[in-house]
Amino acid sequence: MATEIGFIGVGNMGGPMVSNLMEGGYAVRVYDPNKAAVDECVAKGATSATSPKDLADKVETILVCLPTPQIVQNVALGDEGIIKGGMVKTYIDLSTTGPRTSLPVADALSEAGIIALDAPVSGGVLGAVSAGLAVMVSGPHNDFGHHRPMLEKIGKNVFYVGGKIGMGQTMKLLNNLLSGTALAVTAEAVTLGIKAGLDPQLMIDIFNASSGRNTATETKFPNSVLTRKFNGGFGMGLMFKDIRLCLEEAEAEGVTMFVGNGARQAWSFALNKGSAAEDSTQIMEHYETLAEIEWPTGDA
């Protein structure tokens, strides 16, 4: 195939995606301010660029996977941004920024003759490594169809959400609202159970055999909390950011979210007690401190 594409943001999520794209037959040119991350990709066969503009001068298609809306805006529209490139024709945003960012970015790129596709992903680092991500794409249908084979190299489930930029972002925010709410409320439930003398492993086993089963009880607690490794792979700051963006979208659309607001409050509490760099599964530790309990010995 040997089609060369560009990729910006090659960290915990982007790095594995670059590897899977290369394994799928694509030549990939990468950019990231983190030289070590770039060097790791180059060691696997990628080439590097010196800036988003430099990348956009050399390839027609660029994917970005970046942590915050502000960084996405700067990479896309800044003085050395993708918009300044002379060759780029298609911009595909795999980040979670919310429609309030993706819409104006897409509009500005469109004025420069660059087609934008919104394509946030879900599945975490494990999904990125295994090429098992869910990809939620919105934008021009024909362009989605053209690039779908490429997106299928990083995700086993590629969904076309709709023709309006931002619809993919909204879908991703809704997914992360559910995921974050499940993790927070499971931490609350397990905290209460421990306080009442219940065994945490037993609680998780019963939840998973009962109607309380959710993604936190199925994977996050068995793999990261019960083991006390807290290595779920999704940061506390990112979780709060995604839920905040979802609630902002709800407010803009005039939709009341009682439970969603409670989830935002829970993650605000965890973020303030900890740090953005903590793993999101560490919300359990902050509930333990709040309830003045100790993790039962022998259950780690």
Ligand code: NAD
The other form holds:
Amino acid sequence: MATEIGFIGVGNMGGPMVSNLMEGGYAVRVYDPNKAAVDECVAKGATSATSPKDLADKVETILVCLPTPQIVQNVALGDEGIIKGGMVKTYIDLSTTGPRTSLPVADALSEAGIIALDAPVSGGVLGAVSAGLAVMVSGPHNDFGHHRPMLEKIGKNVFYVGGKIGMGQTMKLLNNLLSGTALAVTAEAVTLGIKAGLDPQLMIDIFNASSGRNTATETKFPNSVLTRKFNGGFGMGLMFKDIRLCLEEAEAEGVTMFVGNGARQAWSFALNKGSAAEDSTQIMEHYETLAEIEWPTGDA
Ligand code: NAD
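Having looked at the form predicted on its own, could you now put up the form predicted together with the named molecule?
The next block holds the full complex; its first chain is the one shown before.
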């Protein structure tokens, strides 16, 4: 019989991960307040629970993939939280919440006899759909070893970062500092190029054949900005949250980040001009408005 596991937060990332876990032979029971998201999982063969506690009364292992540190805290430790469940033994946090959330949550769960592992992921919705995510795990090594085969169903690159909870989270924040900075500065460069008469497609082609290439020039601009679909699948609010968490971490550790602070300002500007629900690739539109340029159409 298939091992049953629990999954909380079946949004852009969690939904495809649930599909891959089921394809990998696990029976998955899900919880999410968004009924449509739950229905989609159930249509693919999952079962559902009525609360995090209800889930934690029914399965031994629960993965969560949630949007904000506050929601992670409530889901793990709230009145109807995982901590109140009678069967759960392991909690694995795939969200990006930062070490300052994951550490106290893990401590509280541990006092209740529940082992916590950090396992934030990278690779976007495409990576989640193709089971090609990078997974950055920290926590007790033996428990990591036990759950590694399950994590390999969602990510082809599973890294063990260290024994201290929060190390995986720090690693993930550093990664997103780099990818968020790359996206913002690519939008700045393309804005200047358009103002100077350069064609956006040609600019991206040249960056990708040159030393300026990065994750924004290689995937986000070709797929979501040049097409004007703005469908990268990573929300503006989530991007700002990750850069903010990274800068807070730098401040707490006494590390100066000049470029990182610039990136934070760029994302704060985009968020204030737009909304948390926008796709993060829409930062380009806010630069266009700021520079008073029209996106070139037709022959450039
Ligand atoms: P999302 O907003 O698409 O999905 C989050 C899900 O959590 C939604 O279905 C929402 O209904 C659910 N949720 C909200 N409150 C809840 C609660 N109290 N209890 C249970 N479920 C609740 O977000 P996402 O893009 O899937 O991102 C999830 C996490 O993964 C975030 O921490 C994000 O930073 C991280 N992440 C996202 C990407 C990406 O490309 N989207 C990539 C890597 C990591």
